[in-house]
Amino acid sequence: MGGIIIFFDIMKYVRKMIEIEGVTFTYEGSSKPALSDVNLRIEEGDFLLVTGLSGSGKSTLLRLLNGLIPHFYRGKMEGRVLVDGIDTREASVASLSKKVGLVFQNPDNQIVTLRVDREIAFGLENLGFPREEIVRRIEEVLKKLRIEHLRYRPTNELSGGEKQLVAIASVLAMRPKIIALDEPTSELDPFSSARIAYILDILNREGITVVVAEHKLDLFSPFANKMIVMANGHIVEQGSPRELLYKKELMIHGVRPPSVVKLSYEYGVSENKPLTLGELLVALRGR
């Protein structure tokens, strides 16, 4: 009985960071909804992996989280989105940016200044933070992402991976509770992609709720505790990556499982559901 009481006490303190309730959204000028009756709950500390074919609704879903929909992208919206208890229809994008930081697929669409430190300071300056606090936060995020050497570099001379790290740093400087990233590795080489995934894992372990829309499931599935699959504006599957990536039905929605999943079937250890090569080797040794 005591164990049951403790369980319910713990559940009582699980904090819902984002609640999407019955959201249907159709972009202005379109006849087909980009999202249809979407319901989703993201809790504090979650690492949510969002996947699906291009055009399935992933980017639209992320735009809900910081109020870009309905405030910037026009269209018809039904349902509601609550971020830390705040209805996004009733809050400005600027105020929501303190809670949710959004990193776009192409960092060139996000970077607006000519030098790294000025880029990180840009959002803070617009919100009226004092100079001393801005300098302190610049130092903090440069150190956290280990990009101190980029501080005075021109932004137009950065590599794709460096630009993505600067975009993340600019968002982190706002100290959001949630960071959402729309296919952050789509333009990156394997090394830079792995570095982004590793950094997001660290940030999540430090308490930031992470939402990533991605196709590179091999990189992100080992870090995520939740995963959703989108198709035609609907959430068609949700659960843990370990659970979902071993469902062969995912192929119907165009989701290609990571190489380690294919190998686990080939070597007859799929019942162990490994997500990394290390886990696969352990499963093979245990046969």
The other form holds:
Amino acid sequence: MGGIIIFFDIMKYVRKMIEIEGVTFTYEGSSKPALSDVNLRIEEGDFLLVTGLSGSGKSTLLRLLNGLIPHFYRGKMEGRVLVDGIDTREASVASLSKKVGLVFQNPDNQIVTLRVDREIAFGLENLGFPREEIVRRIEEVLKKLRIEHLRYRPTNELSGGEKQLVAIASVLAMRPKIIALDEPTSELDPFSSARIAYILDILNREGITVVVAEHKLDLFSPFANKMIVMANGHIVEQGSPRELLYKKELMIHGVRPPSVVKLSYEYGVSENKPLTLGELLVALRGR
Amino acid sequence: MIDPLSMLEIFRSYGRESTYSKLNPVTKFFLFVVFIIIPLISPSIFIQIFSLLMQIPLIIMSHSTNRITRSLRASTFFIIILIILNYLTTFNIIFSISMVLRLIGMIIASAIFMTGTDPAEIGDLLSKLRIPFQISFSFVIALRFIPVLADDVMMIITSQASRGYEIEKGGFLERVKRMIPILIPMIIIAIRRGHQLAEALETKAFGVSDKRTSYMRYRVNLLDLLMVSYGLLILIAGLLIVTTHLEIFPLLQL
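Provide the structure of the form predicted together with the partner chain, given the form predicted alone shown above.
Zooming out: every chain and molecule, the one shown earlier first.
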């Protein structure tokens, strides 16, 4: 009995950042719901990996988090989404932008100014921050993402990976507690993709809650502590990446396990459930 | 004889830094306005020559001497035709030359301004002139998306070409018709980009607060003060010339 009370006491301190309760959403003009009866809880400090086939509802799920649904996208919404205790239907996208930063797939469509520092300043200017604070945050964010050298570069001249880092920087400057990324590496080369994954891990270690919708499981699963698989607007699997990626049923939903998983089956070390090459090697040595 | 590309070289977009480009955008805009007003205050050839000569320091400061001379040389034929056409309608050679000089003067003024000013500075200038941010911002966003859309066009052209579609075939009308399979995907892509851009702007709290702050700060330097006084002097001198020279040079009176 005492144990249960202590457990509930601890639970009080694990803060729920986002609660999605029974959300069904149908876009205007569509007959099929993009999300049906989705229930999800994201806690402070989580690194959540969202995966699933294209059209499975990943992007729609992310749009729920900062209120783009229902404020920007019209449609029929049931259920509710609480972000840091606030119902997204009652808050504006702008006020939610200080809590949840959303980064999109194509960096070209989200960079709106002509120079890197101005891009990072843009959101802060819109929110009416004083100049000194803007300058401080630009420096802080550039340093955090290790892109100080890009500060005065024209945005048009950046590479895809650099553009995506700048897009992340411009969102981070607003100091959100949660950063959500919708297939951030789909337009990037392998090196830049790895860089994004690495940066997200650093941000997560610093206490930012990360939600990332991705297909590149090799890259992101070692950093994530939670993972969900989506299919036809439903969350079909939920758990830790280590647990989920070794489930055979994953293939039914069109999710191909990373090569490390395949190799560990091949070498008969799948009971150790390695997720990185390093872990696989350790498992092989210990055999 | 006519080489439109070299003629337009004068307007080649914002390039390297120069003493001129480092001026405060308000100063640059003021000088631009001065050199647009001066040629317009009188059709007299004297004032046109005055305005051209007074622009020389600006040409030097903006490192555009070569560009402007090249562009003018390429336009020689065009300039002669303009003078002849003017003469045929007015039968006054001085007036004709003066009109063409007026045109050249204004072109040079706008070329110096456009090529010596970062597009983002023009956006800031527009907001400083109390033009609503939504409007000045649409100017910046248009510039931001020119290279992106240019890439899209290239992609569409090459993908249509790889399916055996020939754009440059047939007469003028045929060619215009052949642009349709390029334009339609282009418009669709642009609309889709626009939608995603709106989404991104929404997440960056665009247009929420009336009290939008500005990160950019432009300093007013000694050179700015000097250049503004230079502009003012020219305005005063221009007005003096218009009001007084007509008696001094009765021949030039028009």
